[in-house]
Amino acid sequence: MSTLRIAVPNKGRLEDPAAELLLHSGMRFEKTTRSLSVPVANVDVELLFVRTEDIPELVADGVAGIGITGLDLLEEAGLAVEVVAELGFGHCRLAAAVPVSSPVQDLAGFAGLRIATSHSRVTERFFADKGIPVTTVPLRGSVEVAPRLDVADAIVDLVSSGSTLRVNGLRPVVTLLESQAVLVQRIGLEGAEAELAGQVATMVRSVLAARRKRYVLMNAPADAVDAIAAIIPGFEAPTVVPLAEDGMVAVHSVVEADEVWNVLPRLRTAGASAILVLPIEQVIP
């Protein structure tokens, strides 16, 4: 059989949440600081400690059959990769700022600006839809300085929380793009390299559905399982199973993450007691 390359970052906001995806996944690896290839011992994947910003072109040219990379790259890259899934980590957009002194206030102000970015093909292709002509200026790093030294009027640069912009003295004014981290595979895979790839994809998965479900637990009265069931109906029914006292019943069921608060009040009232919430690692609906 062949081996699978996965593609993972080996430094930066990406690299624990993706090895730790992978882990969750069922992969059994140890990853050292020095690790640059690490065998996978419970399937045949070697999984390879890459920049992430290489992982896209490494994937593209075969080196890799799939990767975890920051969706902003993979648009930078413009290279031809299918992203097979969101993986609800590394959250950023990447957006258009100016100093707060600045007098552009939307949009069509940048017209004419110079804007330093590192990601100089996604900039160049956003102004260009939207009519509006601007000189790029490439740099790898120090974006945010560079209206401070005159090297730009503006900068295009990820953003998460702002507060980078906020201590350079500069304001964002137009968002480019929503970024996250993206699983993304080679086009063409074929064979058994392409059949482990979606057993990963599933796996993958199955974690990032887990993450937004809760297991519920609880007891109640039999007469009360509709009402229930009418709050917590799980993915078909919940499961009922009787208890050793008479007239008492067990409930389980599934439930979404975000919907745990509204529901925890709303089961005591319909009758629930001893109610129980579990973590889930895994679901394949």
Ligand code: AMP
Contents of the next structure:
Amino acid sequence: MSTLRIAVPNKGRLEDPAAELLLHSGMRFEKTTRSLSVPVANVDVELLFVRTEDIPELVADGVAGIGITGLDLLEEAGLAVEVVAELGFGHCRLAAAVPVSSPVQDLAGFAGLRIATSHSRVTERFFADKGIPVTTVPLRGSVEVAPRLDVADAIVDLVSSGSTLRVNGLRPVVTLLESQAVLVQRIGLEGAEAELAGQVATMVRSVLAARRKRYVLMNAPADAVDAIAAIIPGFEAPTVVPLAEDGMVAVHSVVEADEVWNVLPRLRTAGASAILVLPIEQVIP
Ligand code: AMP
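Follow the form predicted alone with the form predicted in complex with this ligand, if you could.
Let's see the whole complex now, leading with the same chain.
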């Protein structure tokens, strides 16, 4: 048996980005549609491909040491597991919405309403905390059609773009929770399993950090280096390497991906040429 089992979504929205993140973290495995359990070739890890919503339970029970799931599903499960990293995909919010024709405009307006949701626990806790009495109507799917069928007066459901709400004639009023995919770990993990889980978390974080950065290389006259360094401070200082051509250097640095757009024209003005922008696979500070 492997030292560590990782529970990974086997279908749905989080399936592809979760598998991709583990591959980018350096794990070698072949996912098949048939098998639940897949060994990782180069690390003492076994991947358990299971339903996203079962993952909080499987980690809390110790079937897997760590897992990838949605924060909303974790909150809904109400189980004690540790969130070790936010993974930057599967972004959505859990919102309370009403039909566009409803007079409800704010939180207080939900008092006395029937709310259809597949997140009953989070919904009940949210409204109870605010002192607003509501009745939940637990549904597993198609929550957005409940008001039209007069099963409920309002809904609480996951929203990303808001287009599903619009198509169903619904209007969001309040946000209960901001969610994204998270890496979770069983509380009380020990020994070799805990050590390996820590290594996985480090590798995953290094991939996430790298996605937000770019490696930038350029040629420049040696006397432009100070001006260039002021534009791209990099992690510490940029690397400056002499070129065969007298008085010319190559400057290497790391830039926030969102900043590249801003930085490039300023580098050219400062005298840089032959500028290359490269992706980075992992950043381990
Ligand atoms: P699945 O139902 O297996 O496709 O995955 C559901 C999980 O994906 C949810 O629990 C959320 O964590 C996440 N998610 C991200 N965006 C959305 C969205 N617009 N609707 C539903 N789930 C979303």
